[in-house]
Amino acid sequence: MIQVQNVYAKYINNTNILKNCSFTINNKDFVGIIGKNGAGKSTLLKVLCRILKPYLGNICIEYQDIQNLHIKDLARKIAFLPQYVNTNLSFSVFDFILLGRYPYMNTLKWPSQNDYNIVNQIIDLLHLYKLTNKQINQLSYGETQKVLIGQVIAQQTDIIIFDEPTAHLDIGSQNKILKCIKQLNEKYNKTIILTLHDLNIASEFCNKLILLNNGMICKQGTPLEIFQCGIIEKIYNIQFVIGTNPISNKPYLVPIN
């Protein structure tokens, strides 16, 4: 579904952030991008969404170079939820989710009955009934995250990209958000790409990991392949013991003091 070939990217007056990145993401993959702070994770997401244009290499979705797609067509293929979104707005939860239907609205940008129906389905999916008429700037952080996810779902894209969707959430809220995202992947066949700091959460939810360090891809593969290669210890400068979750059979890391 997504092919990234020899991508280099940087910001204005900056050194290279991404260097020679190449990988393929298949339909219905759940991909976690991991690495230390400053590794280039968020930059990679911006390149995938055409927020930042690479100066070398190319990115194709379904064999189409994203640089050649009209912005509205791209918005029908990829939905992106950045880490920081301005929610200090006097929008109701319903109207805020409705904004996700913008790429499908007519020239006058009036929502159709189908747009309203889709928003109602999302409210049902995310159990947001009690929040529907509340102002988004009155919600808790966890509630806001669910509404933001609702807006990207409203775009009805096959690919959804999240930048640190569980940042600043307690462990219970993290689990709820990630289960919701996992449901999009398993039940609704969405291809999910997200950045995560917690390696064990990445192992539990992702079927593929891409490990970045200093803007380069050091390793990609299943969580077990990544954890067993020894490179994690070198990058994070810490020793780990690898265990197995007895319920999910997924690998997890325990740091050694």
Contents of the next structure:
Amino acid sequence: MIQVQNVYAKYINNTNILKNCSFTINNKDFVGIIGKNGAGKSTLLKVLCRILKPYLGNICIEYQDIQNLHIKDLARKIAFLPQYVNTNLSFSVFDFILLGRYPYMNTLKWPSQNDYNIVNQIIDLLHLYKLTNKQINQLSYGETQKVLIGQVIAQQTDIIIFDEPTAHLDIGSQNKILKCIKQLNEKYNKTIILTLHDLNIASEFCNKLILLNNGMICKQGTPLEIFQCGIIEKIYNIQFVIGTNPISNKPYLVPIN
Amino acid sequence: MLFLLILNIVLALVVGFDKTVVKSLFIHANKNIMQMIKYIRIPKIIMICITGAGLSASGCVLQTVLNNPLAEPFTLGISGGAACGVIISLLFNLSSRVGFLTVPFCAFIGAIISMLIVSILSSRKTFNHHTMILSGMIVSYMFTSITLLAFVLSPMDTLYMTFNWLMGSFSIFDERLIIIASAIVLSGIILLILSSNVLNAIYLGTDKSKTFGINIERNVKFLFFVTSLITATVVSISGIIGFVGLIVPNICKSIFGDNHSIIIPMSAYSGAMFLLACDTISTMIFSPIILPIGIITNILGGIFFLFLLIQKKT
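Could you switch over to the form predicted together with its partner chain, since the one displayed so far is the form predicted alone?
Below is the whole assembly, all chains and molecules, this chain first.
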């Protein structure tokens, strides 16, 4: 369980980005963080991963403040896929996924047979057999994104955080990536937190949404609760009609011109 | 690769000798020639290999840490500090007063001082690649200015020696110095190879590497310290040899990929081979005059970058 209590955060020489954010995420939740550009979504994720330290408030995982955890212990609890990862590298896909095992290595402990086995299992899981020996800088954007997901899985954490994992992807690739993330949640019981811009996709995959605006949490709840509260219209400044997907029974929004 | 090593060493051993002398080496070795090889050529080859390996391995690591393919050990102002140390020791004629190890010692002190200044300047706030490179450039310019001032004030008789050293030279060496320098540089390279996993993770970007449980600032400081120590040691024995730490790692990356557990040892090996070849050329080209090795590395470096530029345009 992740408990975020009255968190305030800002970058150096900047105004407050996050203001008084509080929420709880239960184990095995699939949580989507939504909001306009600049609402503080990525900053919230960085705070959850301790990349950015909040100047007020605290974040606890299983009742332990993350600021008190050793950096390697934290890396064994939370894996994070940021928006920007340098993939313009001459690394084979296998070696690239193997980098995700870093929290279990140190200067004198290099990859073991167990690490290699874990990477092979991930390659099986994500069906990356054909790409194993390819260089990461030769892959398409969708393939690269899949390999990056493989790398976060290699960290073997209970919580996985993604910052816009479907950005710049076509609808088919978006679906593939999100299904893969959903599988981690349902089959491997991982707690998933991700930021998304597409509200309908967020509704389809997430069981809980957190709506951010100007660094503050406006509303949190199920997709239907979020869509029906009337705040979305104000934040995005657009009128919507709410419908229900007849197959998944999940709500969706259609903007009115 | 082994063939290249053997060929390079044999060439470095015999270059500059007369044909009859070279033949006699394999039939009936002259005692004087053998002593010359044993006490002058072999120690010189060791020094060149240590210098090339140290500069290339450091360059390879700094390019990753500073996230800049044009970074090299001298980007951080270490050479400027070392040059300043040397020129001051020569200006005050310290070598005749204290001992002939004074010049390398002063170069080492100068390099360490510049390294400390860059460390202090760049660690005032959170670590930033640009701050570090900028601090290095500022320190470099400051020390270069002091060096030029001392150069203008120095007597004519020391000018040639100083100039030769500034262009890179292996003329000052001592057995004890070789042992100490080899120990420092080899230990440094081993530490860099052991840090391969950290460097591979740093390659992915600051945010990503932090979530792998890497204390970026601590590791960068450690790697900066090790590379600076290697560079200071190397500069104190060889003078300023530019481009080796820049060209060799870039070529190695284009051939062997980006995995540091492979490219650091390969850069070290290739750097040693490259510098040995440069030394052979510098000895042969205007024989019996031995050119400062820095001239050859700078020319080859220039050609390399011209080639890169033309290739990119096409």
